[in-house]
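Just the one chain here, laid out as structure tokens, in the form predicted on its own.
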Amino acid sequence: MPAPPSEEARLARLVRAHDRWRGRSVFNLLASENAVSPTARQYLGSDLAGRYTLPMHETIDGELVDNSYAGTRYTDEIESLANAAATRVFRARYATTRPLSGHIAAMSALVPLLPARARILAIPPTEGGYDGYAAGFLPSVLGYTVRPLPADGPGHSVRADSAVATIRQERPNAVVLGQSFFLFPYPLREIAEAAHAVDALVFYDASHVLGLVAGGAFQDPLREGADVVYGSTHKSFPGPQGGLLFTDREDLFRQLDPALVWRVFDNAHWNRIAALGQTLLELERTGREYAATVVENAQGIARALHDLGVPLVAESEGFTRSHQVHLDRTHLKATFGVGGAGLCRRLERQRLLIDLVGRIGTAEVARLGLTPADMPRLADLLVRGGLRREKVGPEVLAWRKQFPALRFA
């Protein structure tokens, strides 16, 4: 039975209501999102949204194809190119824009890499790792055995001393690096260094820090020692939601291009592809400036909230290098008398957006053109919505509707 005219104005309501909202009348520090340039976007809803492509060298009805759809000639072409374009920025000699999100690409690296039954380290969640690696999760999909790689330093880093003695007990068949909570670069020499010694691979996980990396603003994982690196365009990354992945090794890149496709995914969402590509070539032009004020945002905003008696980890030291910070939570709640989702819930009635576990991101005010000299107003903003539940919002609005397009883009 058809849905009555009158849902389709509520959804068109609803979505002009969103696009109003979120694009126009708030401060999203949330370290998981970012903003989509106007290009972007317009490939996003291009005839490209429902078309298919599958590259092939087979035999059909007694003639070599190298396609199995017709009508593909500018789709082949459009994934070249945002596939050139990723080698470019990342400095890789392969990459491929194919995987749907940062989740299916640790699959599309995983699942052809790895044996049977492997045995990895990966950051448990406990000290900010990723939950998607954790026991019961992908390595119970995949049927490998997760081991935890400590990240005990402060803010949840890792130090190369307790990384490597965990590699050498372990000798496992893999090495995931990344986190959820993701505030500084890793001793990556030192890990790959201990890793290749047992013949394990190092897997780089950049969802959060994508961005960064591809304006050497974090660190470069290539040239480090990982083996392959992939992740999420939607975060640091200023791209569509998806995942990219890119390597320098020709035998892993052999392995793993073939096996994506009826293994991991089939249509890749071409549109999608176009929209990173664009974002890809916009990063080109204007990355590393992109990348520096994000992580000059992050520690000034961090500077600003601590001066103001905000409790922050990792303060002895310098409290981030990426576009995260991190509120101590324990501390706030015993200071302040209100946990991170009470937080998370105030500021959002005041237009000021972070997470409920205490995350405060910098990239997408970043792409609005508010730089580290706007931290401390920010920050002030933060703290008095926040935290002495004053109404801001009438402030926050005035001042965001002086941000009206996207810098970088």
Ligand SMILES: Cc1ncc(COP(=O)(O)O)c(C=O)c1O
Given for the second form:
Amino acid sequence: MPAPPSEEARLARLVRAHDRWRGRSVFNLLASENAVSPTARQYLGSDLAGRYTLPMHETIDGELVDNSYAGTRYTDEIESLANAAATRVFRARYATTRPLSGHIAAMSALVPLLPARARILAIPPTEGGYDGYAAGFLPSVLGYTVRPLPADGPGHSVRADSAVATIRQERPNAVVLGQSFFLFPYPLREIAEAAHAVDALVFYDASHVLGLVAGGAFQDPLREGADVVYGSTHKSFPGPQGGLLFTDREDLFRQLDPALVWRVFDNAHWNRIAALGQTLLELERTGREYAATVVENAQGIARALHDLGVPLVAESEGFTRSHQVHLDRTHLKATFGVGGAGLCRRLERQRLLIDLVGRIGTAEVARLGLTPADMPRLADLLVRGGLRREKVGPEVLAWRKQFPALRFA
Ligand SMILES: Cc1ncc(COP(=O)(O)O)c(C=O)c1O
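Given the form predicted on its own above, what does the protein look like in the form predicted together with the ligand?
Time for the whole complex; same chain goes first.
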């Protein structure tokens, strides 16, 4: 039965209200989100949103065909254009923009390349690792055994000596480097050398730092020894929700790319791939300045918060080299009587969005046009709104209105 029109009107109101609220009325400091450029948004809403395409070279009823669908004369070229842009932006020999998300990109890399019952090393969630690599999640779905790779340096950074010792002792099939709490580059050369010496592959989950890798502001995983790099395209990378994957190794890509369809997903989402292609092309022009601004903003807001007495992790290391800054929640609670969840809710009422686990991300505010010079004011609003419980919402809204358009788009 069709939904009554009143429900449609309600839905339309909700979407409009969401767009007003998240798109125009708050400063978003969620480390896992970003704002999509106007052209990319237009492509998300294009006719591509409902289409299939499946390039193939097979004989059907005696005729050689190059696609199992009809009407695909533009989709295949859109995909090759997006993939080619990805290879240029990440200086990779091979790339695919098909993975539907960061999590699916992880499956896309692991499923075709690892044996059944593989043994992997991954950073535990208690040390900033991605929950998906914990025993009950991807490893149990894929039948792998996961052992901890320690991230026991400041701010859950990975120390070369303990990582190398663990790899030598465990002799895994793969080392999966991936953190949701991600402040500092991995000692990748040392890890890759140790992993390759025991015939293990190195997978680099760049979900959080993909935009910084694209702009050369973090680390260069392929040049430093990673075999396959993948991640989400909507955290520090300012694209549509989705994933991508790249590698320099022809042997791995030949194994991997044809194995994705029907094992990890069927159709890819071509509107998303067009929007991702657009974002990659925009970053080819502006990515270096964008990524540098994001990291400088993170270091700037960390210093400003620290100067205002807010406890942060990894002070000895300069707080961060990524788009994230981490509140020291234990000291926060002891000093100010509020934890991550309480602070998040208080700030949300004042139009400032951070997450419940104490991460502050500077990617989206850089897209809005905020620079390091703006970080002391932003830190001051966070402290007044979150810790002193002042009503800073109107001031935040007035300031937010000064940034109506996206930069780097
Ligand atoms: C390190 C890491 N990998 C993968 C993912 C999953 O990404 P997605 O939400 O795009 O599937 C996340 C999500 O936060 C993450 O932090």
